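There is one chain below, alone, in C-alpha cells, taken in the form predicted on its own.
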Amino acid sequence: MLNSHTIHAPQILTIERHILEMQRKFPEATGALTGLLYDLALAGKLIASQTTRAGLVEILGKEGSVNVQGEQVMKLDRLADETIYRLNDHTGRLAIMGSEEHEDPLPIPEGYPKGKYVLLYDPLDGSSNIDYNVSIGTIFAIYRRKSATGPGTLEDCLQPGRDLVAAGYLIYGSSTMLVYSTGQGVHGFTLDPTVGEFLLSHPDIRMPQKPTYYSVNQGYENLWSEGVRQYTYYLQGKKKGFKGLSLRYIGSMVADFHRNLLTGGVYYYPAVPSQPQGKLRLLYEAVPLAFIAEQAGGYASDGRRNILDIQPESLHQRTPLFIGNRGLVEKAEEYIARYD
C-alpha cells in the first residue's frame, strides 16, 4: 500500500514527445516536421545498430566505387545513406533530398507523394576513421521547399542557412546522441539500447562562455595562410591578454564539433593552396552545425562573413570553416582580416 509520501520520479522525456511538445508552440503545424525528424532518429538507431557491430559483420572497409567528392565509399557510407534515403523516399513530406554521396539531387520516385520539405545530409561523416573505432556522425538540413508543386528542384537544395526550419547531428560513438534544433534551443538525447529509445540528457544546450580547445589538423600548418597561422598563435597563448586552449582533435568533425559545443572552445579547418575553397561541404556540413552553433549561442564563418548568410552555388559547394565560442571565431575574422 502506498503511503501518503508524494513519489517524485525522474521525468523521462523521448524524442517524440519532445519533438511533439515542441510542434504544439505552432498551432499551424501538419505534423509533417515532427515525423521528418522522428524518422531521422529511426535512421539514426539503424545506423548505429551497424556501427556497433562493425567489427563482427563483413561491413568493414572500402566498397570499392569513389563519391562525386573523389573519395573512397566506405561499405558503412552506403548502408548509412540508403537508410536515410529508403526512410524518406515515400513518406510525402519531402519534395527532395541531397546527399554528400551523389552528384545530383535525389528525386523522390515516381508514385509518391511530394512534400514541403527538403533534406540534405551527410550521411557518414568521417567515415575515413570507421575502420579504427573512432566516433562518426551524420549531419542532417531541413528546409521548406521554394518550389510551389511538383517534383523538388536544385533551387530548393540551394538555400541559405538563413532558412533553415531544423538541423542536426547524430553521433555514433561510446553512446549515441541525436543533438537537434528548430530554431528554438538545441536539444540532445541519448539513446537507451536496452529499450531502443533517444531520451533528453542534455536539454537546452548552451556553449559554455570560457572555451577549453581548440581543434585543427595541426599537420597542415605549413600551408596556411600568415592570418590563420598567426590566429593559432593567439589560440596557444603566445599572444598577450589570452592564458592558451588545450589542443584536441579527433578527425571526425561530428566528434570534434560535439566536445566543442559541450566544454566550449573553436573548430576550425581552413582552406590551403590546393584547397583555396575549402574543404568541408557549406550544404552537408557548415551549414547544419553553423545553425546549431548559433542556436547555443556560438558562431560560425568562413573567415570574412558568417556561414549561414552565404548564398549557394552548388550542391557540393566547399568553404573554410570556423566554428564555435562566438568570441573565438570572431577574433580568427580579426586575424584574416589583419594579415591575409
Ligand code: AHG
The other form holds:
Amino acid sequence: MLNSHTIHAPQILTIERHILEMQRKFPEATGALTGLLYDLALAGKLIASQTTRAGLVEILGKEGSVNVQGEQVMKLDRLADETIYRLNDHTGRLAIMGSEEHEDPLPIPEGYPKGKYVLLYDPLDGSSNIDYNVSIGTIFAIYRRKSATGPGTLEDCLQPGRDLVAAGYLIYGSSTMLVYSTGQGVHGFTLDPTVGEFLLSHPDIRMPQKPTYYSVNQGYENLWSEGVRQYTYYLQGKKKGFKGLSLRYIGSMVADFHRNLLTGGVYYYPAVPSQPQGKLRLLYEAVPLAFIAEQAGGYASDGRRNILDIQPESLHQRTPLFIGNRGLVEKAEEYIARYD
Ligand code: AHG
Ligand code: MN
Ligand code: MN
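Same protein, different condition: the form predicted on its own was shown, now please give the form predicted in complex with the named molecule.
What follows is the whole complex; the chain from before opens it.
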C-alpha cells in the first residue's frame, strides 16, 4: 500500500522523457532538436566515463600540439572533441559544427545528410584542471541554420546569442550533471552512474536573489582597469551599502558558473592589457552560459552590453565577461562606465 511519503516523493524523470515532454509543447517539432540534445547527453556520459578514469588510462598530460588559441591541447580535450563530433556528424540533424579546438568550422562529411541545426561547443572547459582532479565541463550552443540547403557555412555559425535555440553544459565534478535550456527555464540532471541515466534533479533552476559568491582570478588584480578594481572593492564590501561576498574561484568556468547559478553570485573574466578582448570565447563559452543565466533570472555582459546582443565577427572571437545575478552584473557595468 502507498503511504503518504510515497505519494509525495518527487517523480523520477529521465532526461529523455523530459526532452520529449518539452517537445510536445511544439506540435510542429520534428524531433531533430530532441535527438540532438539526447546525443549531447550521451556524449556527456562517454566523456564522463573517460574523465573518471583519467588517472588510470594513458590519456593524461599534454599532447604536444597547440590549438588555435595558442594553448596546449591535452589528450582529454581531443577525446571530448572527437566524441562530440563523431556522435553528431552522421545524424542528419546538423548542417555544420564549430569547436573551440578547431580553427575552422567542422563540416558534415560528404555522403551524410545535412540538417537544419548548427552546433558550437567547447569540448572540455577548464582543461588546466584536468591533471588535478578538479571539476571540468563541456559547453554547447545550438542554432538554426541561416543558409537554405547544402553544407552549412561560417555565417551559420556567426549568429548572436539572441538567436539561440538551446544551450547548456555538462559538468564533470563530484557527480556528472547536464544543465540545459531551450528557452523554457533551466533544468538540471544528475547522472546516476549505476544505471547510466541522467535524472531530473534540479527542475526549473532560478538564481537565488541573495548572492553568496564572487568569482574572479584575483591574481591578475594589478592588471585590471580602474573600473574592475573598484567593482571588486564593491563586491568585497569596501563600499557603503553592501556587506560584501565571499570569494570562490575554481578556474573552470563551467564549475564556477554552476556553483554561482545555485548559490547566487557573479563570475567575471575582464580584459587585461595583454588580452584586450578578454580571454573567454564569445561563441563557445560566454554566449551559451549567458543564455542559461538569463533563463535562470540572471544576466551576462561584456561590461558595456548584453552578451546575447553581440553580433559575432569571427568563430574564435573573445570577450570580457561578467555573468551572474542581474544586480551584480549591472553594478559592473556601472563601475566600468564611471571609471574606464
Ligand atoms: P578552456 O579550458 O576551455 O581553455 O577554458 C579555460 C577558461 C575558463 O574555463 C576558466 O574560467 C579560465 O579559462 C581560467 O583562466 P585563468 O587560469 O586565467 O584564471
Ligand atoms: Mn573553455
Ligand atoms: Mn576548452
